[in-house]
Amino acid sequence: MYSVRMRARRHARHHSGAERLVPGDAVDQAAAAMVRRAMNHSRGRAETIELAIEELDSKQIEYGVLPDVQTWQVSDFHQGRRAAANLLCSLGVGPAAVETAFADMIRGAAPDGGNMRGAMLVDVHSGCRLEPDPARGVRVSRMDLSTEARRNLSRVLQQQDLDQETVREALVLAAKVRMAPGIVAELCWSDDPDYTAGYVASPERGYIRFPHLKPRGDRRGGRAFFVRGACVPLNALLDYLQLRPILFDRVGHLHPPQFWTESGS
């Protein structure tokens, strides 16, 4: 198995990325639709692309099952951010922790006020944000889905009409992220201008799913991911994160889409 990374700038900023975990002879297929994937985003074509091609030791490549799926329905991004909220706070995210992570991401939560091209570390108590570089952040590397895996969550993502790349990709990440050490919850919103939908994912409740946790329009996006700061050694969680290699092979449930209510959902 190989693992295949894209990386790719417009502007001196990050612009997209890919993650596969292959076969050797599925290797120039993954580069090259990563490398069709930059030149063609709905951002523009990229000016840098880099890729990185790493052979993996099979005995290292841990396996899992995706989390369970639900999608909450909320009017519009005021909405969703408030049932967001408090479903973090049930999840035992502090009040602190949910405040840096809205308020960052709101106004961009890298030095310069831009997005920040992997997630924020936030303490799950004090809201610290514990990432060792503030502008580049965590990103979580090395993780994919089997062959058999991925025709099987099309085929249930169809039911809801969710099949989409940008869905399926976060769903993978944030089934990684989940396993980490550590991790109790994690936030997220796109930086795209025309996708308005987020989630909120955890090892407890699984990957709930907002139609809108931000504006049209709105090119600000990231993510959150909220740590017991004081239970783990910073350095397990980023070697976890960045480095282990996990291969999804099973998928979980989709559960019926729930209204959710200013009561609770």
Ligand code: WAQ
Contents of the next structure:
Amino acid sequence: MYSVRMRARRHARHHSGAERLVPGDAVDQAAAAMVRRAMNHSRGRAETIELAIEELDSKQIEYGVLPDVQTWQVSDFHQGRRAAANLLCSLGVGPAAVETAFADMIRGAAPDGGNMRGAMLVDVHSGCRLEPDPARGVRVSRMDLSTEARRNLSRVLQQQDLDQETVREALVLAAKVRMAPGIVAELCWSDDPDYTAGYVASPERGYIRFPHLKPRGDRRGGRAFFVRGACVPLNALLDYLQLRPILFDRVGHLHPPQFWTESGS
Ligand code: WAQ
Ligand code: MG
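Based on the form predicted alone presented above, generate the structure block for the form predicted in complex with pimeloyl-AMP.
Everything in the complex follows now, all chains and molecules, and the chain you saw is the first one.
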């Protein structure tokens, strides 16, 4: 198996990235698809594109199952953010951590107000950011779907018109993150100006989507991984997220969408 990673920059900032785990005979295709994506992106055309292709020992590859998926319908991004914040609290993420994550992602989580290339790590209790480089963040890689799981996932997602690359990729990333040591939850919304949906994923409740977590046209997006910072050594967590290869060969359930109500659901 090979790890194929892409990162692109534009105007001296993070533009887009992608990561796959594919057999040797699919490397060229995967790389070409990534280049195509960076060149035809809703954020504009990339100015520099870097590809990294590495062979991995297939004995090291672990297998996993994707989370269950559910959409919580919300009327706008204000309501979406309230719903996501409530859910995070119910999962054990403390108020300071929820506050840090939302404030930073709304402002642009990198120190210059731009998007980070990766995710921030937020301590569930103190709300402090723990990632070593707050401009770069932590980039999760070396995860993908098996060929069969990709087919099954498409079939499942089609039932609710969700079979898009954005959704499939987010699910795979969230699936790896929720298996990480010390992770309580993840909050994400896209940096794509036309894509307003986001999610909260957790070991406990799976992948819960919100159709609106930001206003349309907003180019800011990001990810926050909420961690029990006192319980796991940071290096073990970083190694897991960046280096451990995981192939998801089983899909979870797709639950019917639900309307979120202010009183809590
Ligand atoms: N590792 C860590 N952080 C990442 C990674 C990664 N591999 N890829 C992206 N990020 C961070 C980075 O800060 C991006 O700016 C931000 O996440 C958003 O990335 O169910 O499209 O690829 O409808 O724009 C979620 C909803 C879509 C899907 C998420 O994220 C659904 C999305 P994007
Ligand atoms: Mg994006």
